[in-house]
Every structure is written in C-alpha cells, then in structure tokens.
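Presented below, as structure tokens, is a lone chain in the form predicted on its own.
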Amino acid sequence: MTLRVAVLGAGAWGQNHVRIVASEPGCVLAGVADPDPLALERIRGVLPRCRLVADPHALLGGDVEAVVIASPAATHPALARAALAAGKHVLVEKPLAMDVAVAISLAELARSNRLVGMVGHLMVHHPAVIRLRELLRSGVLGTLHYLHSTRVNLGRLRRDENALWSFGPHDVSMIDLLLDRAPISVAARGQSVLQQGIEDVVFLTMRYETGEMAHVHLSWLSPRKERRLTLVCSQKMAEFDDVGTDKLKIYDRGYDRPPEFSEYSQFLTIRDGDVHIPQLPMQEPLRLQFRHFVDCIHSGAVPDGNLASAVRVTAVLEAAQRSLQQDGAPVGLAL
C-alpha cells in the first residue's frame, strides 16, 4: 500500500526529509512546501517533477495522507494542528512546541482523530540508544544511578532559540526513552556569551522520584564536537559516543560490596573488568525514524517519539527555561 507524504519545509534539514521520503519504497513524495523560492529551486534541481508550493496549507488537502513538518521551530504547533485537523498523520521536527499546554492539546487532537503523531526526536531511533534501552530493561547493567550527557561543538549560531531548545530535545528525549517517565524537578543554569539573551551554554540537571539523576551539558561554543551519553549503574556502566567509531561500550567496572567483611577498607572494592563493544547494525537514524513512522501508520502501533513523550520533553524544557530565568532555582514538574 503506497503512502502519499508531503514535506513542509525545505531548508537545510528539510532537504534530508525530502531525500528520505522520495527514496523510500512504498511512499510517494506528494509535494514540498516552502516560502523560500531558492529552497524550492534546490528541490526542483533534484526532483524536477515534484509538486512545489510556497503555502504549506496547499498540501493539506486532497490525497495526501501524511506530512513531515521541517519548518522553523516557531511554526511547528500551528502546522501540526492544521495537518491533524485535516486528518493527516504527522511527523513534526523537534521541538513539538515551546509551551507544554500547546503540546498537550496537539497530543489530544491526534488521539481524538486516531492519527499517528510523532516528533522527530532523532536519537531515540539510533541503534545504539535502542540497544541501551534493551540493556537497561534486561537488568544486565543493574540499577541505574545516574546519567550524564554532553552535546557540544563549535557550531552554527541560532538567533531564534538558545542551546537548551536547540540541542536539549535530543538528550532529554533519549533520557525519556530510557527511563520512560518525567523527572520531578529540573534545574538549569546558562550563560549568554555571543548574543545577549540567548544562552550559548546550558547545564541542565533532572531529578527523578525513584532516585536517579540526569545531568546534561549543551553548548555550541566549545573547542570540539562531542556527543556522549553515559549510564552509571550498579553492575556495569555504558557509554554511547555518537562521534567515535565505536558507538557503544559496556564497562564491567564499579564497586563491589562483599557479603561479609571484617574491616571497613574491605567494604567497597573496585571491580575493573573487561570493556565490551557490541556489534550494532548501523543505519541512518533519519531513515529509521521515517520507516518507524510509516510502520505505525500501517499497523496502528504507538510510535517511539509519540506525542505523549513529546509532552514530557516539552515539560522538561519549559521548566528548564523557567529555571534559567531564575538562575538555576529548581522547578517542579507535575506530569
């Protein structure tokens, strides 16, 4: 069964969505919308027969069954609402919204219309992150104590969003996938170095009711590119390095507590075991994400990166933004 899909937004990242949709078996690229004529001309040079329009609403009628929204972040909620109201399945780039009430209303609209709603939390479809979830749920790592994530580089300046909203959805969505619940409190501190009022660097801390803690470092003002997520657990430790060649490493390292001891120095002993590098079937996460979206449309399954998880991610980011404005004061969540 062929699925007709339109892409709304043909900028730097939207072009990748166009490429994926146009080349995916079982899908037809029904059209591309972007108000920028130069963006449309770039698409025309690659796909001369594709329908190209300036107004995204022109693609929300007819036989289009699903849309991918890759427009600027501020336009996501309105376009997602229009597409869902028109009866279209929606894959919208992150963030879904910058207000949790808006995110909740979009999730409810998708649910009431029985449509697949999904957010482009790309990292939850990365094979290494999927394997991490499997390892954590299997119990082989033991009890999770804390997570630490770093997403930094010397990269492109954003003028419409800070490092929290630009980078944060990736790491918060990964942590949400692994823990499958929202934190009870969020604290964030940041600094605006290059542009007044736009934080280039943010340090985010999340605490959970069950005792875990997650710390996230986000910045586009750093001497080197780093994309790293570390899980410290009672039995083993795991590290996902998206920049390195070996994407996932499992460390048999930690402290052991002997069942019996006679001296305090014997109570905790360091275990320094092997490092295991699992073999992962690496594929492009963006293509895996789109295939997951299509599969869920056909099967009716609830997708990873669904709108309920997007509500939790939005709630964390919104609380973190309030904490930023209060110089790091913890902000509670009530989800």
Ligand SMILES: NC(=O)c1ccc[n+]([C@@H]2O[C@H](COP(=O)([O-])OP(=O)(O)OC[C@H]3O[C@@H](n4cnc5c(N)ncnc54)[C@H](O)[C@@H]3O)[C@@H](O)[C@H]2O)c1
Contents of the next structure:
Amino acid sequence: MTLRVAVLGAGAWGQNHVRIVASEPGCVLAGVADPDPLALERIRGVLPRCRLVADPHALLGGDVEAVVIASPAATHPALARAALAAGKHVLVEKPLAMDVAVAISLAELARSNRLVGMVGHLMVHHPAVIRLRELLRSGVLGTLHYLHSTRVNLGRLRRDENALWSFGPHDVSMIDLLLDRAPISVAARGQSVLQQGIEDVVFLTMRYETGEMAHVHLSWLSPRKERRLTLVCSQKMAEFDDVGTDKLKIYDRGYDRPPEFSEYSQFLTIRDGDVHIPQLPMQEPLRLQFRHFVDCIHSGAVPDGNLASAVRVTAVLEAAQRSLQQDGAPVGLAL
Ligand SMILES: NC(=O)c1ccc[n+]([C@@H]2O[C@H](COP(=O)([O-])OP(=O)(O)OC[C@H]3O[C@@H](n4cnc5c(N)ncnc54)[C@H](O)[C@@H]3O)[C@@H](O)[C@H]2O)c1
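Since we've got the form predicted on its own here, give me the form predicted in complex with the named molecule too.
Zooming out: every chain and molecule, the one shown earlier first.
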C-alpha cells in the first residue's frame, strides 16, 4: 500500500520532512508547497521531478492522502483545518495552535472525520524517552519526585514565537508522555533581552496533583547547547542527554532509610551506586515520528503525539503564557 504524502512548508525544518517522506519505503512524495520560490528551488535541486507549488491548497485535492505541515507556527491551525476538512491525515509541526480552543476544535475535526492527526512532538518518538517511559512504568526507578529539563543554546531567534512556544512543546510533550497526566498548576517567568516583548529565556514550573514537580529551562540565549532531562526518583535517578553520546544514564543513587540506626546522622544514608548506560537503537527521531504516523494511518491506532495530547500541551503552554504576563503568578489548570 503506497501512501501519497505532500509537505507544506519547505524552510529550514521542512526540508528534513521532504527528505524523510521522499526516502521512506511505502510512501511517495506527492508534492511540496511553499510560497517562497527560493525554498522550492532548493527542493528542485535535490528532487528535480517533484511537483512544486506555491499555494499549499493546490495539494489538498486529488490523490494526496496525507500532509506534513512545516510552515510557520501562525499558519498551522488554518492549514491543518483545511487538510482535515479535505479528508487528509495530518502531521503538523509544533505548536499545533497557540489557543487551546483552536487545538480542541482541530482534535475534534480529526476525530469526527476519522483521520490521523499528529503533532510534531519529536521527543515523544526518541528511543531514550520511550525507554524512560518503560523504566518509570515498570517501577525500577521507584516513585518520581521531580523532573528537570534544559533546552538552551545560542540559536535562531524567532519573531512570531517566544522561547516558550518555540522550545516548550518539546519538553511539555515529553513530560506529558512520561507522566501521562496534566499538571494542576503552571508558573513561568521570563526575560526579553534581544527583542522587545518576545521572551528569549523562560523558566517554567509545573505542579501535579500527586505531588511531583517539573521544572523546564528554555532559552536561545545561552553559551552552550544543552538538551537534558533529569528524573529524580525514590530508587534511582535517570538522565537523558540528547547532545552527548551516551543518551541515557541510570544512576543507582539516592538516600536510603536503614531499618535501624543508633545515631541521628544515620537516619538517612547516601547510596552512591553504579551508573548504567542502556543500549538504545540509533534511529533518527524524525523518521521514527513519520513512520509512526504512517503506521497509525494503516492500522487505525491512536498515535503518540496525537491531537488529544497536543490539546493538553497547548493548555499548559497557554497557561504558562498567562503566568509569564503576570510575572510568574501560578495559573491553575483543570484538564
Ligand atoms: N520538531 C522540531 O524539532 C522542529 C525544529 C525546527 C522547527 N520546527 C517547526 O517547524 C516549523 C517551521 O520551522 P522552520 O524553522 O522550517 O521555519 P522557516 O521559516 O525556515 O520555514 C518555514 C517555511 O514555510 C513557508 N511558508 C510560509 N507560509 C506558508 C504556507 N501558508 N504554506 C506553506 N508554506 C509556507 C515559508 O516560505 C518557509 O519556507 C515551525 O513551526 C517550527 O516550530 C520544528
């Protein structure tokens, strides 16, 4: 069964989607749309026979079965809506929308039209994150106390999104997958250094009904690239470092409570045990994400990174944006 897939938006990131779709067995790249002639020229250079159009709507008719949307954030809701209304399965880049009501209406449209809708929450397809989810669910890490995530670098500035909306979907979706529940309150503080009114750095805190806490540091104004998630649990601690070569480390470290002790200083003893580095399959998360999208189209399964989980992510980011505007006042969530 060959799936005909079009890519809408072929800029810096969309080119990667074009490469993946064009080289994925069982798929045909049915066309690429981008209003920028230079973007289309670049694609023509590598795929001379590909159908190239300026207007994305030109690819929403005919025999295209699925679309990947990699246009600027502000265009995602309208393009996703048009594609779903035209009966196409949709993989849309993050953020799905910057308004939770819009995200809900898109999730509802996909559901009622029986179409696969997925958001490019890339991290939920990363083999290290999937392993972390298995470890948490199996209980080997013990009870989760808190998570800390860092996504910083000296990188591309965006004008239409702040660091919260540009980077935050990755961390919030990853934490949503691991915890499988939404926070009950969110607080965020940030700073606009380079462009007035657009936060380059954001510190986001999420609290959960069961007591856990998650903290996320997002910035494109930082000297070093860091992509790190640390889980501190009662039995073990785990660290996912997406920049390093050893992506995942499990630390047998923590505090133990001996059953008996004679001095108060022995009430809690430090356990400084081994560090285990699990073997992980070396596969490109963007390809795994696309493959998952295709598999769900064929099987009818509900994907990881589906629109319902994207609604939760949008709700968290929307609440965080409100908190940012109130200089970090906690904002409650009822999801
Ligand atoms: N998942 C990830 O890790 C990741 C990484 C980078 C970017 N992204 C996301 O991908 C999206 C695109 O980012 P980018 O860095 O490629 O931006 P970009 O500005 O480099 O490219 C966007 C492209 O979309 C085109 N475009 C504009 N309006 C369009 C429309 N209506 N229809 C089709 N194309 C249109 C532009 O001409 C441009 O070529 C953003 O939402 C961004 O957040 C995701």
